[in-house]
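Shown here is one chain on its own, the form predicted alone, set out as structure tokens.
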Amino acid sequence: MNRATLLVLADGRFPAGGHAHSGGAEAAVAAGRIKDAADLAEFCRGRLHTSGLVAAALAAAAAVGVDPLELDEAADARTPSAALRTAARKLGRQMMRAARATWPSAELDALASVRPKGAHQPVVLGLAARSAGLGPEDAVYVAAYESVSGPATAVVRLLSLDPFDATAVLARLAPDLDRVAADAAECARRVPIEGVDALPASSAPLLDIGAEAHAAWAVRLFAS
């Protein structure tokens, strides 16, 4: 494993646009579901085991070399909220720009030409990992960690939560991250044999409902 490359891809400062999105945290704060670090921990745990698991498996499958267009369609089918599909594609477009500048490859170019408005972010992330010489075991961890680090960072801004407390939440989620990464990697290994139906389809209805409400707000701090 190229550990230095993995650090670059996983770095929150990698210019993939994630800083502009809260992962549903802004809507959850407004609804009163996140008020403190304990609430944040529960929110992140739920997100990790649902949409985080799906994202990690999609990323791992892309890193294995599964057809990214087929994976993009699978991501659409697993994202019932139109607002979340739009956000995922915007993030995918930004990730594509960053990845092509950092690790140019014919596979990235091909996907960008077919999906000029963006493919789903986890699919692009997995393809970026593949282009960078990383494997599915790397892609699952980056995707799983992003599913919780984004909301944690957003809540620091939304609630003026102590960043030490937010970081502690992420640290205590490490065992959950390991389990989700292992489950996602196992699903991805089955995709070349069983097809995309082997991918998880865990749902988080409150995230979907919150995303639709959030998209209609006239004023908001985050794009999603």
Given for the second form:
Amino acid sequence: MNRATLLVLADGRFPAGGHAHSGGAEAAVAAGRIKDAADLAEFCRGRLHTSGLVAAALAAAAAVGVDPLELDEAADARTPSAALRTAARKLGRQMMRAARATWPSAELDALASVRPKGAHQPVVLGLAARSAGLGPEDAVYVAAYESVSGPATAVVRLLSLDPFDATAVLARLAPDLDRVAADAAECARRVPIEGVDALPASSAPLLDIGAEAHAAWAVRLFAS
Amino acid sequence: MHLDHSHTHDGPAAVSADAVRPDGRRRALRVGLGGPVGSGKTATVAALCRALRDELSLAVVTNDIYTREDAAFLLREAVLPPERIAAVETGACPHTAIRDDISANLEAVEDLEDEVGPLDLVLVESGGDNLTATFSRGLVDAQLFVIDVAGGDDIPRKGGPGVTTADLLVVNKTDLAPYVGSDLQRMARDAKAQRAELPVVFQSLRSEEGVSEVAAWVRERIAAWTAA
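Could you give the coordinates for the form predicted together with its partner chain, as opposed to the form predicted alone above?
Below, the chain from earlier opens the complete complex, with every other chain and molecule after it.
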């Protein structure tokens, strides 16, 4: 247990590029699917149990020392949208830079050398956690929380939503976060024995479709 | 260096302001341009590109707030070949991308050096922002803050990190001063009071001198960077 280190990695201000991404919220707002705090809560719940779960399991597997290249391929296979694969690699590269400066390790260097343009963000996040001395049970929480905190912050900017309401949405999601973190950690524990097929592959087709449409917009606030 | 690394850098540079690239070459000088919306940052970048492109190898990174208009403007004006202009998306917060979380900008700068380098100079333009928006020293080596006479001649007096700490303060659109009732002498006096010995340039890009004073300042910076 290294609680303070976990706080540093999980801090929304950790300089790894997340602030420029809405996690699909900008597309959902434009499509009229998020209009208020209640919609935001449903959006976040959906994202958490789909792409959030997958991200958390990938991060946990990287944190226990599964080959990051194998996980990177598994992440590709679980990300049907090309726009989201691009965004994940971009964010992975930014996470790599921040991680190598904060918790340098030979494992991070090795992954940076073979994926200079970025591996999938959850994989790098898990490896960063490992380099920081954190375990899979920490990595799952960071990844799962990020999957909802990003959209919540973005919707505050996009809809001028009351920031207290947005934070309350996140607070109400705590039991779901616990459950997803536990499920993801359990999947990751099985990967060293069963291989990457033990990782979840849940998906949210509307997030994929929205991301593809969003990537083609000429005018947007967020990169994804 | 920020940390004592116990291992060598065999991948891409992990730390921000390292003067030497992984291949051992000294990297380009990076100059940031910040300032309020509409003060003439993009026009200054365009003029600098025209003034310097024949003597220096240069590239530009733009940080738009919600569009790619600044990059599109530079492309339309053909001040540089398109492969020398990169746009960074900032999630509605250019000050975050140039100061608090500089990772996307560092990647844009490094990619430009990899793809069109070697470069002597990279101009990093912020989207229009408030008077507190300054660049991280982990991203740029020097920064200009561009204000204009039409934005109010009290801006130098108001100060703020941009006006008081930028390596060069540029007061733009001086040709408009008589039409908007701005007192250039007062602006110069206030700027001097806020900035002590730090330089201030008054310019009109419509005049014959145009961007020449700022270009001269950039040349001095390049000379110092190359000699260091």
